[in-house]
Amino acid sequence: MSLLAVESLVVAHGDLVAVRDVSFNIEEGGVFVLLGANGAGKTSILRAISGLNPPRSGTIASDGRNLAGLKPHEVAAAGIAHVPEGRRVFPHLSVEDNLTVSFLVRRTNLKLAQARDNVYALFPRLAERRRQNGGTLSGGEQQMLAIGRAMMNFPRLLMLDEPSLGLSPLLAETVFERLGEISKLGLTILLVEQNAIALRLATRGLILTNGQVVLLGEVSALQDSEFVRHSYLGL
């Protein structure tokens, strides 16, 4: 049983069809890669699985759990995590406050200083300026936040919309570094991205292209298709 099942997903905004029959399989463990140009449905699909955007048609299941009609604190206290594009963090708030707001006391056994503790030693940046205000961040500090208020629950699958979006290409390093520790621990990540270094991060993925799936499988294959070496590798 998987993880995460989508099956001919169909999500519209108004109308707007900006996901059309989209089907994948997420297994427990690894990281599967959600690779497409800006515009290409990627942001939708994850809304649509957190349930901030009900899907028009199609399935999408957990453990073979329905989650078509949760609401999004519903599909969090499941297990999913979802850090959105653009970090909003809570600008005004101290970084430990925003870790403390986001713990789920029925979530996980672990208590809240544990929580804490974990994400410091994951994040040691944020430990530093754990009495700085999130506003104050720099974007790579506040894109470590953002990741750090969803590991607060250690959740089994945690989403990920464009972590690099706007951050340089040292500090999206970075960021890729400490999304493969987190990997390690044995979280399952869906990563959304545009940037195609995150295929040497992933196992599984595939490539969306104006809402259609373009290209399915082992990442391996996918590095090795015409679409991706012309279109993202530039080869």
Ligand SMILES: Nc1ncnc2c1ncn2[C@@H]1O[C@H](COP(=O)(O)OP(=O)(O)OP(=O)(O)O)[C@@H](O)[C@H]1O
Given for the second form:
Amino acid sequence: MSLLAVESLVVAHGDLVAVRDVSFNIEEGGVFVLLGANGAGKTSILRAISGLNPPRSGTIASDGRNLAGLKPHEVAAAGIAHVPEGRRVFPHLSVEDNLTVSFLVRRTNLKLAQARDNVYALFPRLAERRRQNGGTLSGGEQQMLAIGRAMMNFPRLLMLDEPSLGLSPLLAETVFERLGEISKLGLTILLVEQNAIALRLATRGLILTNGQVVLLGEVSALQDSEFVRHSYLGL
Amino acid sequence: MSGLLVGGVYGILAVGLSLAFGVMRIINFAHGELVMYGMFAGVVASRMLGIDPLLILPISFLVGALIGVAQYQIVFRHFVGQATLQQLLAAIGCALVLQMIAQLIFGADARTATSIFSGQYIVFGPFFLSKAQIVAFVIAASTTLAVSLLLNATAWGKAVRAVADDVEAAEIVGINSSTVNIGAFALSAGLAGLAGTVLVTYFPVTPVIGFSLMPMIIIACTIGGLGSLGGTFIGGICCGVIQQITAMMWNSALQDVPLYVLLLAFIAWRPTGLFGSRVE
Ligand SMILES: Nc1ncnc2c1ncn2[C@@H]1O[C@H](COP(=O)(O)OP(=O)(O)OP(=O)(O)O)[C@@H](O)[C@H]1O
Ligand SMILES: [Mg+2]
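Next block, the form predicted in complex with the ligand, ref. the form predicted alone:
Now the full complex is given, and it begins with the chain already shown.
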């Protein structure tokens, strides 16, 4: 059974159909990348999976368990973490409290402080800023916090929506490096990106255009695709 | 000086409203009715059971919280995140129903309750102060402090503030925002109930008192900043002090006039109040 199985997914915002008939499976391990231009429907897919935007039709299952109708916090409890577009850290909570409130699901035997220390080990920068409010962090630090927050629930699948958006190339590089480390720890990653660096990290993926899958497969196939050559390599 | 004491009670009356707004963006126009039930709880204790109203504060809190949860389940949960006109009308409807029920149970007459401090005064320098008001202020201030601690130092309180900051983000990290909302609303309503019982030790209650308390509650919230609990409490104190000064210097019949002017000024120039609108 797949860690995540998306079948004939349709997502609509009112009359606008943002995602049409999208199907893909993610197996345990590795980085699955979801590429697409602005407005392709990437965020809509992630929000449907995490229960923020219930789909119009189609099924989403994790290890055979149907996620339809679950509230976002129940999806989180099922081991699917979502690092949302725009980071969305809690601006008036300290870094430490951002992590603390993200530890309610208890998917681990670790104590709160140990879980936080794991995150601080991954992002030492956050440890230095632990008393600072989320809203006063730099964009890169907020992204680290958003990822760290998602790690607090010890998810099986970590979904990230354009983590490099708005970051300097150097910072984006750092974030992707950390994601590589997280992936090596055995955590499966679903990475939504427009940034071509994502391909270096990925094992499999798909390309989305106008809400539809135009290519699904190994990362080598994606790299050779016209979409990637055209958008990222300028060919 | 007695303006300060009265203002502290305005503060605690307003803190609950401010909390519900900060977390859920709901303005509970029936907040004054929750206060009214807290006041009647004090009357029942004092007149029928012969118990000092100040001893039943936990029960008053529960009375307020229970009515609040009923309000939330029936009305407000449909309006979370939207302080719309419909929400206001629903809240006013809610207030009228609560008034009617009180009228049926308690009748329309003004009732009072007496605590061991009622009707006693102490002289403090040039001031002549009601003991009931001093006690009321102390309870109001310490309750506000306790709520602030609850929100800032406990896991539940932090979850409440997370929901206030960003409901969606709170949900995706695993916080059940519906239960957090019910809890926060119950706390808000419980505070109103508790404040009512404190108030009735020096101020008589009628079933329609809610609507006469509401302007002061709103002004306190506007000055302090809807959502900011400490700010709201200070806003309440400002109201009490300004009222008192106006009554002394000018005319007690016009004591609320500067407050309304101030309300308009804040709405025009600083709608987020002195302390902004974040929950803390
Ligand atoms: N809440 C909404 N209401 C109405 N339309 C929406 C809403 N959210 C998204 N859309 C529309 O759905 C389509 C897909 O949007 P989506 O955010 O999923 O794209 P995306 O691939 O994440 O784009 P980007 O790379 O810019 O983040 C777009 O046409 C967008 O305008
Ligand atoms: Mg997007």
